[in-house]
Each structure stands twice: as C-alpha cells, then as structure tokens.
Amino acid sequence: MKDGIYRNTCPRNCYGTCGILSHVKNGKLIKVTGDPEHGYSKGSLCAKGYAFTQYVYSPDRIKYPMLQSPRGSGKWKRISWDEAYTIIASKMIDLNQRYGSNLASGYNKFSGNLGLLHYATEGMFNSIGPHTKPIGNPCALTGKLAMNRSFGESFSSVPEDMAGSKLIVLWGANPAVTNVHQMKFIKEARSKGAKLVVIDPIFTQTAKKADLYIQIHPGTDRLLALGIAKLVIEKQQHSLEFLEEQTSGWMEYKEYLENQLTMDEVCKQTGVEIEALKELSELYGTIKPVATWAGLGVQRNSHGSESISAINSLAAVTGNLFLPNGGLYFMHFDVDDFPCALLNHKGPEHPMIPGPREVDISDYASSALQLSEPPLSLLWIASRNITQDHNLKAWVELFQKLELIVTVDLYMTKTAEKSDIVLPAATHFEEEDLNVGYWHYWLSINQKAIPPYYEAKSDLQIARELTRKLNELSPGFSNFPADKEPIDWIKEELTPEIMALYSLTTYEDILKRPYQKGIQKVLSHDKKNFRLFSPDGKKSEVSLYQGDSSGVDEYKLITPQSLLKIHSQYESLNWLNRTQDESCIELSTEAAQLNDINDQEKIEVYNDQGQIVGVAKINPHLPKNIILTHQAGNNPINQLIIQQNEEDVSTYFYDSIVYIKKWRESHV
C-alpha cells in the first residue's frame, strides 16, 4: 500500500457511521483523524474511533486460523487457511449427502461490522442454495414496524436539522454517550434559544444537560405521550386541519383521549406528576418547529411497539411531523434503496425445498435447538459476539449439540473461546465497503488503507476462497461469483438511480469525499398517509408499571451502551479501559438499604437465568426499583434476560426481573 491519506468509515453499529481520514506511512497507520467533508461527522471523531490505531494493532488481535481440540478445552493449534477451508468445505459436503440439503448448515451474523460488502456472508451461504438463516433485528424490529404502521414506511428526519429546532424532545436516547455528534446539533439549537427535554427512566448524561428532565417509570411512555397529548387537545392547540385531512384513525384517536383516558391513570402508571405533565404540554402545544426524538430504550419492552406509535402520534397532533427543522427521529433503513447484490445473491434452486429455512435472531438458539430434519450442524458465526444475546443456557446447550462451531473475529470473544475453528478477520482499515448510515443521510466509501494484519482476510475474502474450496471437493457445489472483485461489488451498488439518488456523476466522485442523499427524497413520503395510533382498550385498563405491586426485593434491569464500548468491543483496548474492574452495578439508595449493600462492595444480582457479580454503586438518582449495568462481553448481563416467544419483535431487553443479594465467597 502507498504511503498518504486514506479514506474509511467507522463500520460499527452507531448512529455516527463517520468519516475517517486514514493517515499512512511506510504501510502502517499511524493516525486517524475525522473528515472534515462529512456532513454528519464533520471532521470529529469519538474517543472509540480515536483509538483505532491502537484497535488495529492490539497484540490480543487473532493473527492465524485457529483450531481447537476438544472444544471448549483451550488447547488452540495454528492451522493454514487452507486447512482452515477443507475442514470447513468437508463438512458442509458431509451434511450435504447425509441430509440431501444444506439446511444443516447455517450462520448467525449481525452487526458488528456494517457495509454492503459485509453482506458477503450472507451471499456466500445464498450460494449454496436453502440452509439456516437468521431473521429479524433484536435491536430495532420492534420501533421499524411502529415507524411502519404509522407513516407506511420507514421514516426519520435529517439530523442536521436538529440545530434549527426551537424545541428537542429526547424519549429514552441519551446522546452524550451514545450519539456524540448530535450533541453539536442540540447544542446549535440550544445557543439559539431552544429548550431541551429529556424524558428517561434514568438520570443519565444527557439528562443533566436539559432544561427539563421528566424521570418516568420503565415501558410507560405510551400513556405519558398519550396524557400530553389529552392535555394538548384540551388547551385547542392541536393541529385539526392537518389531523383532519392528512391523517387516519383521528376519531377513534380523540374518543379515546377524551372518554377512556384520565389524567390521574397516566400519572399513577407513569410516575410523573400533573404540574410536570402540563409544563410538556404547553412546551409541546406552544412552541414549533418541535424535534421528537424517539431513541432505541423505548422500544426495548413488551409495550414498546405502542410507545413508539403514540409518540409518533403525539408529534402528528402538534403539527410537527413535517415542520422544517421539527419532524420525528428514530432510524431509517436506506440501506434497503440499495441492490444488496451480495445480501440478494440467488442460490442454486433445491427440487424439494422452496428456500432457506429461518430462525428468529431474537431468540436463536432456542428456536435452533428445536430444528429437526436435519438439525443445525454447522454454525457460522459473524460480526456478533453471542455473549451479547440472552439465554445463554439455550447457547450452551445448543453449542454442545453442533458439530462444526465457526467463528470469524478480531480477538478471541466469548465465542470465539467456544468455537472449533476461530478465522482472523480485517479491520475496516485492510480492506474496501461502501458504507450508508442508519441515522444520517451521508454515503461514503471504505478503502483499503494498510495491509492485512498478519493473515485476516475479510468476510468478502473469505466467501470466495471457501467457495473455491467447496467446489474443487464437489465441483457445482456453490455458485458465488468467487473471481469478482471488491471494486466490482462497490460499483454494482452504485446504480443509475443510486447515484442520481445522491448526486454522484461517476464512482470516482465517491473517492473524493462522501454524499448525502437528495433532502427531498428523505422528505417525499405519503404525507396524507399518517396513522394515528389506536390504543386497544382492554390493554389499557392493565397496569403498565409493575414496580410498586412487585416484590420488595424485584428490581428492573436497565442495560444501557457505554461510552467506551459497543456491546463487547473495545473492551481489550487499554486507552479506552484504563482497568479492567468488574462491572460497575448501580442501586438505588433504598435498594441498598433494604439489602444492607454498601457503596464498593461486591454484589450479586441474579435471576432464574442465571448471574452476575459486580462492584456496587449507590446512585441517588436511580429510582428504587431499577438496577442499573452497562452492556459489556467479560460479565454478561444479558443472560439475565428473559425473552417473549412473540414474532416481529425486538428482544425485550428492558423487561427482566431481577433480585439482588451481597456476594459470598464461598458462592465460588
């Protein structure tokens, strides 16, 4: 690789997806810097992105394949990658002509590296015709199908346009930690005289900076949006031309506000109180352009679905869904305007079986423990690190019954550490993606900056030297255009109307800085197509808020993002993690009082799913029944989540009842 700047984008699985400058010498990166031509980022970058150099070169990086012999044992042998690629192809063969199909084998991938290129993966098992895959999104299903039943597609605004708002409403997202660079944008508004509030279970950071915090109790925003909404009506400040005209379902909507809602209900489910309510009404009924921000926490309970739906109706009665500089925010799914050619690669047709055969990401391993002619035997994992789902126990006892665990990775994860085979994967740094974000509306590219680290190849990579394997053992085996090129994926996706899309002339412009999407096609959605949510009555005369008529000793567990991390990544590197203390627990005063915990000192929370042990902290702010842990991969919490057996949903993160106990050494 030539000596100079490069640039990249940040793949990870955040609302930034910035812009990098890569800064090369003598084929090493040396430094990393934010590109100034990105519109989101604007030249910034977050403490993560900043250490990348470190991420890069961390000597815990994996450097070969790895084979472990008996799984789970520890003892790990350097393989070639051919060795590597026989194993793996041999065994895909074997279940092929044991069970006539490939719906033995299958994959778990997520999100932890995004790029159209990253799709590879998925093409590569497409390739082979039907296996095992999975569906669905365990973060964010639940709040795209509100959004969808309420605008009929996808929809959330620019957020640039955030800096002219005069009033910002943030319901369970918290910024400060999670999305850096809109702060710039809220702060831009703020200095003009806008007022910030934030409603949240916690008192987070975000919070501290806000001109009004509402402290609500966990999955009761639905009556909260609904109450402000009753009081807002009542006041006659709502926008009836437009909830006449250009919406569905305002009768029902407004008999339900006015003859089966009360005030009192919303104030006892809610945990807010009357004067805090008809302060945000009046803010809301008086003031425009409004900016509704409706973050992922919201969603992440079985009442999700409906708050997502009635804040988004809250925002539709104040007028401000479609108000320059106000609107409504969540995420978008662009990347579906794409080709996704590697995603949508065709397979070869199977006589007997219509296509692949699929399994709930949200609960994965439950649902493929139960798969039967033929059972899943082969399970390649991506871009996910399995600690981060929950049932561990169903993970375990689905791992002791695999016969090939495969696991594509940067460092030895949990998973990984459970796995028979464990491949060195690239940085974004070592190869070629073209990258679209989930909250903006910027386009950029990824190019390849350095060498590969050792012997890591990327997922692309990969796909086409397994499938030359697979095919010299069985030839026709799989039909991945194994010979195309990164370049050649990169220009597929770049189609006449992409690039008309965002203003691009050749595929050289894209090399020069990134593009956002046309305004007005993020804006040209069916605005007389609005449906206003329709609260179900019998679901509403059930309590929504169970902390006061639970037991004494039943808390909530609230798992947010950190700072430093993304679910498990990042957390080997030590400019980001100056220790490796155990998990910080946060409680309540009164929740430590009832269980005589002292600040620092060692506690256990627990529940049938299984347990954790961390250092105590004593949070004044956080109500009695919450406790409080970040997301991390060397103490995992999720194991603590119990999860619906619904379908169309996120997992319920949010919704897991825990207790809480001082830890005893003799527990060990």
Given for the second form:
Amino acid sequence: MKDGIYRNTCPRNCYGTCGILSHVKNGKLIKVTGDPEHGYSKGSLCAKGYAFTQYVYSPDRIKYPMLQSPRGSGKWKRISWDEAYTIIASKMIDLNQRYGSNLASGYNKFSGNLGLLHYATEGMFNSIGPHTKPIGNPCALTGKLAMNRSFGESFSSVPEDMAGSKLIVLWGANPAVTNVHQMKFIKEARSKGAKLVVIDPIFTQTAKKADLYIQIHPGTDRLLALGIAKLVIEKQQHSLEFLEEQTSGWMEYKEYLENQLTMDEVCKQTGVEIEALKELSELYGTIKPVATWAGLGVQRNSHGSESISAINSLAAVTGNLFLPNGGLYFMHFDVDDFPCALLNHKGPEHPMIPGPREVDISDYASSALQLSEPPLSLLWIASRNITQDHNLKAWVELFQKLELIVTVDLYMTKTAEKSDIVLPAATHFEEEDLNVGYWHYWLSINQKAIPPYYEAKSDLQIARELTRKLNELSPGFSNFPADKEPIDWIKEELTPEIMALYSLTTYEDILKRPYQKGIQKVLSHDKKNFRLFSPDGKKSEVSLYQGDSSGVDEYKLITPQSLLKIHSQYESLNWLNRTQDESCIELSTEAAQLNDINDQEKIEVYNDQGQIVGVAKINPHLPKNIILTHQAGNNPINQLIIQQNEEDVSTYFYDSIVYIKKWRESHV
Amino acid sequence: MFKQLGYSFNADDCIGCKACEIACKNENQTPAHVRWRKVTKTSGDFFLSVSCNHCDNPECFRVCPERAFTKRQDGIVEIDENRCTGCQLCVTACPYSAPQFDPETQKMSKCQMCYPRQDAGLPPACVEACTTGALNHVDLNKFSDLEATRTLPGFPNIKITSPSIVFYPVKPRKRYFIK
Ligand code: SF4
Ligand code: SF4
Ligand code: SF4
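Return the form predicted together with its partner chain of this protein as a structure block, the form predicted alone having already been given.
Entire complex below, previous chain first.
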C-alpha cells in the first residue's frame, strides 16, 4: 500500500455512516480524520471513530485462524487457513451427504459491519443451494412496517434539513449519545431561534439540552401524540386542506380523537400533566416548519406500531409532513435500491427443496432448536455477537446440539469463546467496500488503506476461498463466483440507475468524494394517500406497572445504547473504556427506598429468564417503575428480555419486566 | 505577547460526547493513561472538556527545575520532553492536572495546543472534532464577548495561573417530570 490518504467509511450500525480519511504511512494507519467532503459528518467523527487506530492495532485482535478443542475449554490452537477451510468444507459436504441437502448448514449474521460487500456471507450460503438462514430485523422492523402503512413506502426526511426547522420534536431519540452529528444541525436550528423538545421516559443527555423536556411512561407515546392532535384540532390549528386532500382515514381519525379519547385518560396513562400537553400542542399548532423524529426506542414495545403511526399522524395533522425543513424522521432502507448482488446471488436449485429454510432472527435459537430433518448442525456466525441476544438459555441449548460452530470476528467475543473455529476478520481499513447510510442520503466508498492485520481476511475473501475448497473437495458444490474481485462487486452495485440517482458519471467519481442521492423523492409534496392513525383495537389497555400491592415490585427494563460502545463492540479498547467496570444498574429514589438499597451497593436484577448482578446507582430523575442498565458483553443484559410470540416485529427490548433485590453472596 | 491563544468552551452546547478527548489521542497517539484532554461531568450535571490552558502565569513553568517549559510568542505553553527528568513537580503545581506522567517513558507530556497543526493553518484536533462547536480556539488578546465568563462552577481556581480559557454557562430549561 502506498503512503497517503485513503477514503474509508465507518461501517457501524449507526446513524452516522461517516466519511473517514485514513492517514497511512509505511503501511500503517497512523491516524484518522473526518472527511470534510461528506455532507453529513462534515469532517468529524465520534469518539469511537477517533479510536480506530487503537481498534486496528489492538493486541486483543485475533491474528490467525484458531481451533478450540474441546469447545469452550479455552484450549486454542493456531491452524492455517487451509486447515480451517478443510475442516469446515468437509463438515458441510458430510452433512450434505447425510441429509441430501445443505439445510443442516446455516448462518447467523447481523449488523457488525453494514458494508454492501459484507453480504458475502449471505452470498456464500446462497451459493450452496437451500440452507438455513436468518430473516427479519430485531432492531427496526415494527417501525419500518408502520412507516410503510403510513406512507406506502419507507420515509425519512433529510437530516441536514433539520437545521432549517423552527421546532424540533424528538420522540424517544437520544442523538447526543447515539447520533452526535445530528446535534450540529439541531444546534444550527436553535441558533436561529428554533426550539428543541424531547419526549422520553429517561432524562437523557439530549433531554438535558432540550428547551422543553417531557417525561413519559414507556410505551405510551401513541397516547401523547393522539392527545396533542386532539388539542390541536380543538383549537382549529390543524391543516384541514392537507388532511382532506392528501390523507385517508381523516373522518375516522377525527371521530376517534373527539369521541373516544379523553385527556384524563391520556394524562393518566402517559404520566404527563395537562400543562405539558397544552404547551406542546401550542408549539405544534402554531409553529412551522416542525421536524418530528420518531426514534427507534418508540417502536421497541408491543404498542410500537401504533405509536409510530400516531406520531406520523400528528405531523400530518399539523401540516408539517411534506413541508421543507419540517417532515418526519425515522430511518430509511435505501440499501434496497441497490442490486445487493451478493445478498441476492442465486444458488443452484435443489430438485426437491424449493428454497432456503428461514428462521426469524428475533428468535433464532429457539426456532432453530425446533428444526428437524435435518436439524441445524453447522452454524456460521459473522458480524454478530450472539451473547448480546435475548433468550440466552435457548442459545446455550442450541450450541450444545451443533456439530460445528464457526465464528468470524475481530476480537475474542463471548461468542467466539464458545466456538470450535474462529476466523480473524479484517477491519474496514483492510478491505474494499461500498456504504449507504440509513439516516442520511450519502453514498461513499471504502478503500483498502492498509494490509491486513496478521492473517485477517474480509468476509468476501473468506467466501471466495471457502468456495474454492468446497469445489476442490466436491466439484460443483458451490456456484459462488470466486474469481470476482471486490472492485467487480462494487461496480456491479453502481448500475446506471444508481449512478443517475446519486449523480455519478463514472465509477472514479466515488473515489473522489461521497455523493448524495437526489432527494426530491423524500421531499415530494405530491404524496397522496398518507394513512392516518386508526386504533388497532386488539390491545387498547395499557398496563402501568405501578407496582403491585402484594409487595413484589415490577419494573420495566430499559437498556439504551452507551456512548462509547455499540453493543459489545469497542468494549476492550482502553482509550474508550478504561475500566472493565461492573454493570451499573440505575434505579429511582423510590425503588431504592422501597427495597432498602443504597447507592453503590451490589444488587441483582432478575426475572424468569435470568439474572444479572451490578452496582446500584440511584437516579433521582428516573420514573419509579424503571430499571435502566446499559448493554455490555460481560454481563449481557439482553438475557433478561422476554420475546413476544409475534411475527414481523422488532424485538420488544423495552417491554420486559424485571425484579430487583439486594445481592447476597449465597445467591451465587 | 503577540497573541494569547486559548479555548472557549460552551457548557450549554457540550453534550459530553468525548470526541475531543479521543481525537486528541488519535492525533497524538498517546497511551490510554496519558490524557491531554479530559471530559468530565461536574456535580452541576454538565460537562467540562479541559486540557492544558496555556496560562498567562504558568505554574508548571515556574516550578520546573529543568526549565522544560517555554511560553511561545502566541501564548502556547510548550514542554520539551528531552529536558524533563520526570520529577513531577509540575503535576502538583498545575491546578488542572494538565501535565501527564507516562510511567513507561518516565516523562511528562501535555497538550501543546496542536501547534504543528496551527502553524499549518489547521484548528487543533479536538476543536475540529467537536461537532456541536462547544469547544473553540480563540486569541484571547482579541476576544471579547459579554456573555462569556472566566470560570464555571466545578472548574479549578483560576487565580493561581490565569488560564487561557473562557466559558459560556448552561442556560435554564423547562422540564416536566412524571410526578
Ligand atoms: S494549565 Fe498547567 S500545565 Fe498548562 S500552562 Fe497552566 S499551569 Fe502549566
Ligand atoms: S489542542 Fe491538540 S494536543 Fe491539545 S487537547 Fe486539543 S487535540 Fe490535544
Ligand atoms: S467534542 Fe465538543 S461536545 Fe463533545 S465532549 Fe468535547 S467539547 Fe463537548
């Protein structure tokens, strides 16, 4: 690699998808800076981004393929890539001969690296014909489907335009922690006189900055949104013309608000006092343009779909939906515009089995345990730390049944520790890729800037090499195009339609700077048929979790993202996370008193799924029925998440009930 | 002094994101325990981002027996690591704990206000990293703003060294908590 500056893109599951300039000297990444040509991140990164030199050269990175036997013993042995491929390929071929198909081989992959070329894992499995694969999206599916119902497609306004809003209302979003770049557009708006409102059960870092903060019971956003709409309509501040011409369901919606929704009920259920409702409705009713952001937190509970729809409808009622600098923010799925050639690669057909066997990723382990004829026997894990998942008990059981577990990762995660084989993954600085955001509308390249760390390889390179081994041992086993280079795959994504959409004339353009999508589509005024909220009837009551008179108190568990980690990513970097501190469990003053718990005391949070121990921190601003903890690898909090038996939804991370008690040695 | 380069810090805009602190590590490749810039939360529930303040009366300069510190014409207080013997007198003298001791090299080091960057016309790395614009570099000889203050609650005593930093305080906000 030549010395100089390369263009990279941060591939994290994050709103930023930031442009990075990588400074390389003697084949080493010596520092990173933000790409000033990137119109969203505008030349800066976040703290995690600035720690990339440490992330790349951390001595904790996995250097070589390793084999552990017996599994979980900690007895690791370095093996060559060829040995690793031989073991894996032989097992796949053996399972195929045993069962007559590849259904016994499967993978689990999610959001560790969102680059388009990381679909190589999917492509690699497609290439062997019917296999077992995850489907769904635990993070945002409920919201995505609710958006589709409202707009007929996905919809999210242009983030840079928030700088021109007069009122910004954030529902369950905390950009000061999870989306720092958005704060500069919010600040710009405020310096021109705009007001910031934050609605959240937690007094978040963003809430602290808000002109108006309204605390709300978790899962009741829809009632607050409906209540505000009711007040706006009562005061005749609604946009009648827009509602009559561009929406459907207006009469039904209006009738519902006027006759079935009482403000008493709204206040009681949401916990929000009437003065706050009046104040916010006055802002919504009299200011234009208003930017409304329905955060991901809103849709991670069983009322999530209704809440998103009610918030969207509030933006419609006040006429802000398609106003420039107004609009509605959620996230978008523009990656679907791309061919995603690796993801959609067509494998060989099987004479009897029509297609792959699909397992809901939100409940992967317990669903996979139900599979028989053949059972799932080989599991390939990439871009994923399974122990961050809920329902850990099922994972433990599944791991016991699997014949071979392969994990591709950069670090020895808890998942890697439980695997038979780990394969060292490349960082994005060591591979080529192409990245599209899900929040902003920029497309950017990721160049190979440095040689791989020891023997690390990209998911794509692994797919190519494993394919060759499979076909060497069993000719024709896989139809993966192993000869195609990364650049061929990137060019395949840049179809004439995509080039036009992003105003690219040649492939070389994208090497010079990031490009923004033509965004007329997002702002278009002629969106007919916005669908207003209609009550779904099946669940109208809200349980308040006010505690139980029998003396056992129930708490809702809220587990937001941390500032310096993404789930378990980055937790071993000492620039960011200096002490591997014990989980900190935040509880309200009332809950502490009731359970006789002091600040800094060890406590246990538990339910029938499991228990975690941590240090109590009394948070005087926490509602009394909430327990707040952050996600961490050492004490994976998601083991306490109880998954609903519903299809096509996000995981309801913020719906689980837990109990607390003082920790006593004898309990463990 | 031609200039007195320093910082302005707006506590109302700072979100405590630590981009400035880690951008400094990225620029200068300091080990984890050598923290030239630190973001801390005050008891008043707001954040401070503090490095060496390139003071008017630098105590480090005064106490250092090796004369390792110099104050440049533009006000930047520089440390020459070659002269440092690791006696750590400056650590106790500096009210802001700006000089940082590295047990591995047995030397002190501290924020040099990114003078190589500034000499090249670039802002300090921490300032460039601050997305909200809370942290800025200013020439205090030219700076005047009636809204700015010399200190904030939680910031160490400024009388000893007269640090080259100005502040903007947190503004009051309206909040509705669940009763
Ligand atoms: S802040 Fe401390 S180290 Fe910096 S110049 Fe002042 S006294 Fe010296
Ligand atoms: S000016 Fe440079 S050296 Fe000083 S704190 Fe900022 S980034 Fe670090
Ligand atoms: S980068 Fe700016 S906003 Fe973030 S902690 Fe530093 S001063 Fe505060």
